[in-house]
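In the block that follows, a single chain appears as structure tokens, in the form predicted on its own.
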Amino acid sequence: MKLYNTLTRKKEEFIPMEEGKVKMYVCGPTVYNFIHIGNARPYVVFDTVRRYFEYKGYDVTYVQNFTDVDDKIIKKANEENTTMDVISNRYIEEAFKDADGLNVKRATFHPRVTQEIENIIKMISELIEKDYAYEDNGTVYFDTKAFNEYGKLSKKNLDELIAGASERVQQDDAKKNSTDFVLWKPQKPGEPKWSSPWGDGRPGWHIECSVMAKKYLGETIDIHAGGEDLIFPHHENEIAQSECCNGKTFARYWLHNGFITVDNEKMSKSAGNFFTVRDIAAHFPYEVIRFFILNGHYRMPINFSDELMKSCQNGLERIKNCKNSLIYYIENAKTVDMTSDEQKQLEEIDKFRVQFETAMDDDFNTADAITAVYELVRFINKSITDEVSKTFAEKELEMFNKLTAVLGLLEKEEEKEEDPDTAIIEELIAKRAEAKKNKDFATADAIRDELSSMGITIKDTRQGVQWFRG
């Protein structure tokens, strides 16, 4: 299995620190609002990475945090005349609702910053003791010049960064270098606070993930992941803090997903093209959102549009209809044992598993993995006939379920009774059957056309009439 490591800018063979185990940390959202489509991409992408590791037999410890103390959360709390805890608790709950809708598995641990203050203070104290950090009037800074490898993830030259920062940002005379970043900040009026050796205050953003990764995964982890916007400064700063404090490599592989644009433009509230997952789910099922995200390679930018979402919905419907057909034939097959021809076909079907795994082993290429699923669907649709044996259909369904489960698709059982048009559809099918019985083929054809106009396809089999959408 090869992964593209942002640290080395090349694909590398994945070799875990401990055989059969993966320690993985993924940066989670700052909880002051509903998660947006940009947040959804790392949720879905790295959930799929985790699923594939588990499919390959690895024991994965997966950590995804919630940032529950931040300027935006405090601002939201002040606007609503409530507390930071009320805001963060509300949107953590909403984030879980969206994650569940997207079929994202719960992490092994979901740490929250406010629960880790003691360990944050401890790490900052160690950095000061080792001369990697310094305090000035209640603010603690990390000394970027003290870490010779600063910039190794983003490939940014420190001297150039210092020169650039001095031109871009307001000077802070307390800093030794313009690139130094805050580990602890003193309390401002109306803000939450915790006691520390440097006075009442709260942690800076970057130190939080270093502490949580260390607590739940150890001083060195296998994989650290997140959006590409986090490469600098967040992940760069995490490396600096962690490696200076622990004296060890922080993360061995760094994975970063690309951006999502909206109608080929950068998503922003000012442009009016900012969409939460909840907004989109009002128009498209969550599963379609997940399928849309997986249709592109995780490192590449993908474009969100209504047209592309509809295309993904149609594609997912094809896959879903295949599964429903298999289930229908399994429930209604008259024979149990496979024929010799079916046994030969079953040997052929393994090529789709190989094709799927080859795609996923190549830096988690879900786009090509979906192509393998489409080809499996095409094979199944051709191989399933009225004479199919139950055993053969069950074997095909087993392969189908294994591959789609890695992608987190079609795992939630749907019942036709949930379709609001089910009663009407069943009634029309019954009328068509009666018309055919009476040799009134004109009426039967008219009913088929009416069903087609409703988006319903029907299939006559020896076991009865099968219907599905699409």
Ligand code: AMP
Contents of the next structure:
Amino acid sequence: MKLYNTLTRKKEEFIPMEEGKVKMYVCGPTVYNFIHIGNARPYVVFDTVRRYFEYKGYDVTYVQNFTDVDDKIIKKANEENTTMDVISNRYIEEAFKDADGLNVKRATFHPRVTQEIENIIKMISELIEKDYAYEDNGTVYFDTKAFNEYGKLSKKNLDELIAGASERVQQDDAKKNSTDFVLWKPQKPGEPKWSSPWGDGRPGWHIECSVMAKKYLGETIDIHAGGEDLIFPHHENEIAQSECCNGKTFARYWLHNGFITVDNEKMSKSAGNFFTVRDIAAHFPYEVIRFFILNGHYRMPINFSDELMKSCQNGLERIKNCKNSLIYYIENAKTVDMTSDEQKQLEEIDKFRVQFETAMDDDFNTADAITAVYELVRFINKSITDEVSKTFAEKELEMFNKLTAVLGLLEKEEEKEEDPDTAIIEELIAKRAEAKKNKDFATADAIRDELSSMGITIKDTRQGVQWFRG
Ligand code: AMP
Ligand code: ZN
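Show the form predicted together with ligand AMP, please, the one above being the form predicted on its own.
After this comes the whole thing, all chains and molecules, with the earlier chain placed first.
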């Protein structure tokens, strides 16, 4: 199994630290608003990575944090005349609702910064003791010059960074180097605070992930992931903090998803060009959003558009119809045992599994994995005729479910929910059957057309009339 490691800029064979186990950490959202579809990308992509590891038999410990203390959360709380906790609790709950809609499994741990302050203070203290950090007037900075590997992830040269920063931004006189970043900042009036050896204040952004990864996964982890905007400075700074504190490699593989763009610009809350998952879910089922995200390779940019969503909706419908047909045939099959021809066809089905795994083994190429699913769908659609045996259809469904479950698709209960028009549709089908019985073919055809205008396709089989959307 190969994955692209941002640290080496190469596809590498995945070898876990401990056989059969994967320890992974994914940076989560700052909770001051609903998540947008750009934030949903790392959710869905790394959930799929996790599912694939589990499919391969690995035991995965998955950590995703919530950043619940931040300037933007405080600003929002002030606007609403409430507390930071009220805002972050609200948007954590909303983020879970979206994650559930997108069929993203709960992480093993979902730590929150405000509950980890003690360990944050401990790590900052250790960094000061080891001369990697210094304090000035209640602010603690990380000394980037003290870590000679600074820049190894983003491939940036520290001296060039320092020179660039001094041209662009106003210097903070307390900093030894313009690239030094804040580990602890003093309280401003009216802001939430915790007491620390450097006075009342709160942690900077980067330190939280170093602390939480260590607490929940250990000093060295297998995989660290997030969106590519986090490579610099966030992940670079996490490496500096963790490796200087622990004296060990922090993460062995770094995975980064590409952006979701709008008109080819990165979608972001600050730019205001974002669509929340909640808004999109009002127009398209959540599952289509998940499918849309998995349709591209995770490192490539995806430009969000209504047309692309619609085409994904149609694609997913085709896959769903195949599953519904299989279920229908399993329920209504005339024979149970497989014929010898079906026995032979079973081997062919296995080719789609191999095709699927080859794609996923190549840096989680979900786009090619979906092609394998489409080919399986084509094969199934051709093979299920009135003669199909129940056992064979069941074997097909088993393979179908196995592969779509890795993608987190079509496994939710709500998929089995009745179509709201079921009663009307079935009444029309019954009327059509009656018309046909009376050889009133004009009426029968008119009913078929009426159903078609409702988006319903019907199929006459020996077992009865099957109907589906699309
Ligand atoms: P934030 O709440 O901005 O810290 O982002 C949470 C996660 O979403 C991080 O892993 C980001 O890298 C990721 N992210 C934010 N915007 C986008 C985007 N437009 N496309 C893909 N990933 C994004
Ligand atoms: Zn992080």
